[in-house]
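A lone chain, given as structure tokens: the form predicted alone.
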Amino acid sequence: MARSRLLPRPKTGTLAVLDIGGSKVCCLIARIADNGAIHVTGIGYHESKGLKGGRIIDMDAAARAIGQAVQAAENMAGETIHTVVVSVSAVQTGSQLLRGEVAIPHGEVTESDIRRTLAFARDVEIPGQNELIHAIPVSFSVDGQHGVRDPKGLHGKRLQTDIHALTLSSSTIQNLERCVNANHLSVEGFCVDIYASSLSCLVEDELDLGCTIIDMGAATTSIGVVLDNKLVFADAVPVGGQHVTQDIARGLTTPMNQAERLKTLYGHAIRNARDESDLIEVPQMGEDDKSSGHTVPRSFLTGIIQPRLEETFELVRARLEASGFSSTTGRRVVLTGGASQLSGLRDIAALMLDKQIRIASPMRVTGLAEATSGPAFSSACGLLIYAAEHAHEYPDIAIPSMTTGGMIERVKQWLRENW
């Protein structure tokens, strides 16, 4: 089942997106120029509330956090928004590859033929109470000739399309919509966070030749595989930067805010020789007097951080190996997300994954302040690119329903596509 969101998608004008993460809710408002350039005019973010592990656990708290982020972005942009494209965590989505095949009635592939193959994703039996949020055409073949990037205009008898279908539970969609609707906004579409990050972080050669992208967030670590400019696999593990902070808080018996500060200032992913001699002050939990803190070697902090990161990358490696894409993307891995900024992370990722690692920040979007241009905002910026350039992948626009609406609706659809 796919929901009906038939709002028009202008290629120019104003777009608004909402990135709901484990540590922050971020709203971006942007203007799309005639040449397709994306310029951010409004930025608002607020501490994430009412969420745990990418799921809403307190509706009112989540709605308030969304409202405050949206209001800040509107104030900066000087305009009011009415619709948003919303991110969802890959930990909540299902990912599967499908294949659709149709006859080419006129002997030449048309846009209508492509849409009919994509309609296969709408008609396939989706397990459980799930809804289709992405139907990404991965590859085409005409009369068995594979490797076709754009089949439009080619002559043949049969068109075949491999489709990457991503689904989300109906209850998650309803909960997110309620939180957004509570702020007098409507949801125009959903985008998986790792897909958004791939759109904003990967350079052209990485998109063409293939790579793995890993977005390390606060609550989850999302994984995506891109081949031939298409996202072919998406998954996530329920471990992120907050888990490292919690480990530090427990191990050093310090408050969470102090654990986050220690991680940011002194944290390192791999032990080095100087860690034993470097000493750090650790405030104690429940103590107001700074003199009541104690001093520990920096190696103690690293000894808490490193095992958690090793576990995270072990889980990522296991998911990639199970997917069957681990070897097909070569040795290129791109890391992004707020938790990717920890010192030494690139080294431990290279060691655990046995691949070449690059830390990436968002590209192709202008107007960002220095504080909002780092890896922590890759998903939010990617949402803007998705909304501006990938509207044809919205299930409700790209995939006409072939099984609902009755004969009159089918005739109307046929007339729209052919006249």
Ligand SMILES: Nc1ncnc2c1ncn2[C@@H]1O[C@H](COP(=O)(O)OP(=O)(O)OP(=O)(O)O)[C@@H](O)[C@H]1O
The other form holds:
Amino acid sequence: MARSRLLPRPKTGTLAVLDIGGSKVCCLIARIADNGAIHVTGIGYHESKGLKGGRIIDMDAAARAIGQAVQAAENMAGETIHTVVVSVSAVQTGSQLLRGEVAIPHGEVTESDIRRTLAFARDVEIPGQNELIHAIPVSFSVDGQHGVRDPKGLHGKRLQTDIHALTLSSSTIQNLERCVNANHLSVEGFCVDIYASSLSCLVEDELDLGCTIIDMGAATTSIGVVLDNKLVFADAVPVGGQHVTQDIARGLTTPMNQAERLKTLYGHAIRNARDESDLIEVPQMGEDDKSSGHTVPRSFLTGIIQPRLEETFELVRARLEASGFSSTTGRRVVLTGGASQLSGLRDIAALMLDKQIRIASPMRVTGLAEATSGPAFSSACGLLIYAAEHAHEYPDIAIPSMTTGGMIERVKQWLRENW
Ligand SMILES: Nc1ncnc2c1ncn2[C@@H]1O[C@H](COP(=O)(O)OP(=O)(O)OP(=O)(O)O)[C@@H](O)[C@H]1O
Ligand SMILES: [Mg+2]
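For comparison with the form predicted alone, kindly provide the form predicted in complex with the ligand.
Full complex below, order starting with the chain above.
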């Protein structure tokens, strides 16, 4: 049984989302205008607690961080929210292509036949302890004729649907729901973070022609492949910006907050000749006295950063190769996420992946302050777009002839389908 409860919503109104990341929990509240425009009215974020590698390890701490982010957003928006769409890390989700096949009883494909192929695929292939959170139809074929974009109305005997199914373990869902429920909120639906980022970051040509999107967060680097406007693959490696910071803290024996500061101020992804002559001041662990800091060449810093990034992109490349999609997505890679802001990152990504790189910030959402409009907020903004525009991807697939609704509902459904 899928837990997502996103229902087709009125085109206007208030939406709220919660991006639970490795470094921050971000709550966005937005109004949807008559023309579909999404305008943020409340933003709240708080340092993330109780999470490790994209998983909850301390429920109370995670719930408190969520509560603080939600409260800040509510204060700014001047309204109280009751439901949220919540992100899940691609590191926790399964991504698989399934095929559902059914007979076309009326000789002409209807919406109900498409839903039956989705239900068939779910029932056959999703094991009990996992729940479906997205079922994205990626291609159709009617009587063996492949490449059908929209089969509705086509004549034939058999319909096949290829579905990108994203699943999450039931226990992860329960843990996330408990943290959210602890704040008097309910979960309206889940959305995989990289799917959300793809919705906020990709331009039309990238969606049409196909590309790879990589969201470099604190704890994870998520990977998505988009073909013909559909997310066809999602994966993640458990390495992100926080590992770079840890390497710096260990390598230069400096506290984590100082390592973070050095990374953002002086860090660079690729060593260069000037690094030898540039000197940087490194405060030492456990010593408050500024004079006890060391001065080291900047090359020490880049010498720590570069190998970690090379390793990260190596892992990403391996996952893409294993997915089977690496040769079909063209040369375009879009990078986003907080860690994509490191100076020189585009160059190292181009070198390691041998692709054309663009660094992207979220688009299509207005009302963000400057501090919240950068790449670190791509998945949060994408959650709003998902909630506003993709509610029809509701994966709790109902088969009309088997709906649990009453007789009247069934008759209405039958009339809708047949008349
Ligand atoms: N200017 C910058 N240069 C380099 N790194 C940066 C910069 N700004 C932020 N970061 C890094 O970005 C990371 C946070 O990114 P982001 O907010 O996207 O992560 P998250 O969504 O909380 O985590 P995840 O997606 O892994 O769950 C941190 O590791 C931080 O060090
Ligand atoms: Mg993130």
